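First, one chain by itself: the form predicted alone, in structure tokens.
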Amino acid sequence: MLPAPSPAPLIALHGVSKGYHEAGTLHTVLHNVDVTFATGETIALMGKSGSGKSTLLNLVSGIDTPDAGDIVVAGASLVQMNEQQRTLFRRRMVGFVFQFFNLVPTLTVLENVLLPLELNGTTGAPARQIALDLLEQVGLAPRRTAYPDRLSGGEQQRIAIARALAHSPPLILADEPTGNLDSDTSAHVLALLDRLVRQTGKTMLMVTHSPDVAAVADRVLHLREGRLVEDARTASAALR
């Protein structure tokens, strides 16, 4: 009996190489990449600042292009695709957990958490119990009726986790999730949002610069002089 083929990949990066004109001089920040995540898999992305972590973020959202090669998500091309295609790419495929939060200041907890809900076209009672689903989730619901600047910097980003989840995204994408919150809350928000990637079976790139936050992904990646070095323990245990 043959064994089952294995699924095609979340995502894959085919010689992917980006660079930046800072005066008149061409910086190299990704070069002929080639990568692929699991759907499922939780990846932690590391690097000195300036090496091209938020960059890859960025071209795996669709948010900028590559210079040259390209990226496939859930089997579609993103180079193929126009800037209205990738702007509803973004919309449906991914959820975003950024540093500091980018909460909507005028929307209350709950707005902010439904806003990518009615994005995406689910809106009055059945949007409203999804994001109250949430909320309860991440120990938030009594305060649906806050504004950002009321809660602290730990309830804030468990605010954007709920958010970045509401819409059911394959992929989230996590710059720093924990980079603003002191150890306590950092620890606390980080187990909470790899409990909820998990059980959701989510794919999530994840980029930082803690080991304690990398130590949560199945696999490490580090970005050195424009290309990716798995880390070799989880390398190995990926092979096990």
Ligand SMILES: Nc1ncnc2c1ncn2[C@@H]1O[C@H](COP(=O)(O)OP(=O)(O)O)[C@@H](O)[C@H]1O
The other form holds:
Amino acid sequence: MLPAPSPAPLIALHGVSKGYHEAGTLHTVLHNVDVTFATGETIALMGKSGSGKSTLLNLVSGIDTPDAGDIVVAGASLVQMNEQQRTLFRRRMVGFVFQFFNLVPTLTVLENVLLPLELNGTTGAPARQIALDLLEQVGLAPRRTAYPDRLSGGEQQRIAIARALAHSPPLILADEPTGNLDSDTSAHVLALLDRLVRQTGKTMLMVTHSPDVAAVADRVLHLREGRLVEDARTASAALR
Ligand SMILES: Nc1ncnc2c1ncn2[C@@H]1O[C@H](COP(=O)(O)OP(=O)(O)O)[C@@H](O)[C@H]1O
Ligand SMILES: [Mg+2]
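Moving from the form predicted alone, what structure would you give for the form predicted together with the named molecule?
Expanding to the full complex; the earlier chain stays at the top.
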């Protein structure tokens, strides 16, 4: 029997290069990267500090633009968009989880989760219902009127996960989401993130230094000297 045709990837990088000029010399961070990510996949991105992991996330979210190559997300080429179009793309299509949580300190827990909904035009009771449902799922509905500085690191990251999912973006980008948490909290937050991302069928690109964190991913990619190398284990699984 013929294998089923694979669906169009959610994300495709074609010949993507990116570098920075420093003291007159070009320092190449990404060198001619070709890779595709399917809808529903969780991908762990590993590599030593300075290897270009955050640069890759910034390119996929349209925060930054490549020097060469194309990045296509959900059929749209990011390099063909102007900055305003990329901002709208990011607001609608991407949810972010950061190492240092990045909650807005002057907004309550509920208001933080409402933010991406409001930015996408969902307001009032419907927005409140979505936000409260998500807070329920991350176990923090009782803290909805608290301010972020009253919460522990693990609690703040659970709020950030609710915020990343609130507007139901197809893509979650997580940059060392457990990098600032102790190991028990890390395991709990990771399990929650993994469960919610899979439940909702989202694609997640997650930067991590931890093999334990990478173990939940469907594919593990390493950035080495500007090139992406896939773990033999997950590369062979992808061929099946
Ligand atoms: N805006 C920038 N200007 C100059 N160099 C940068 C800039 N952003 C990143 N770099 C450099 O690019 C390389 C990759 O950075 P980054 O993607 O942040 O690495 P990682 O997230 O893997 O630690 C580093 O050498 C860093 O110094
Ligand atoms: Mg980084």
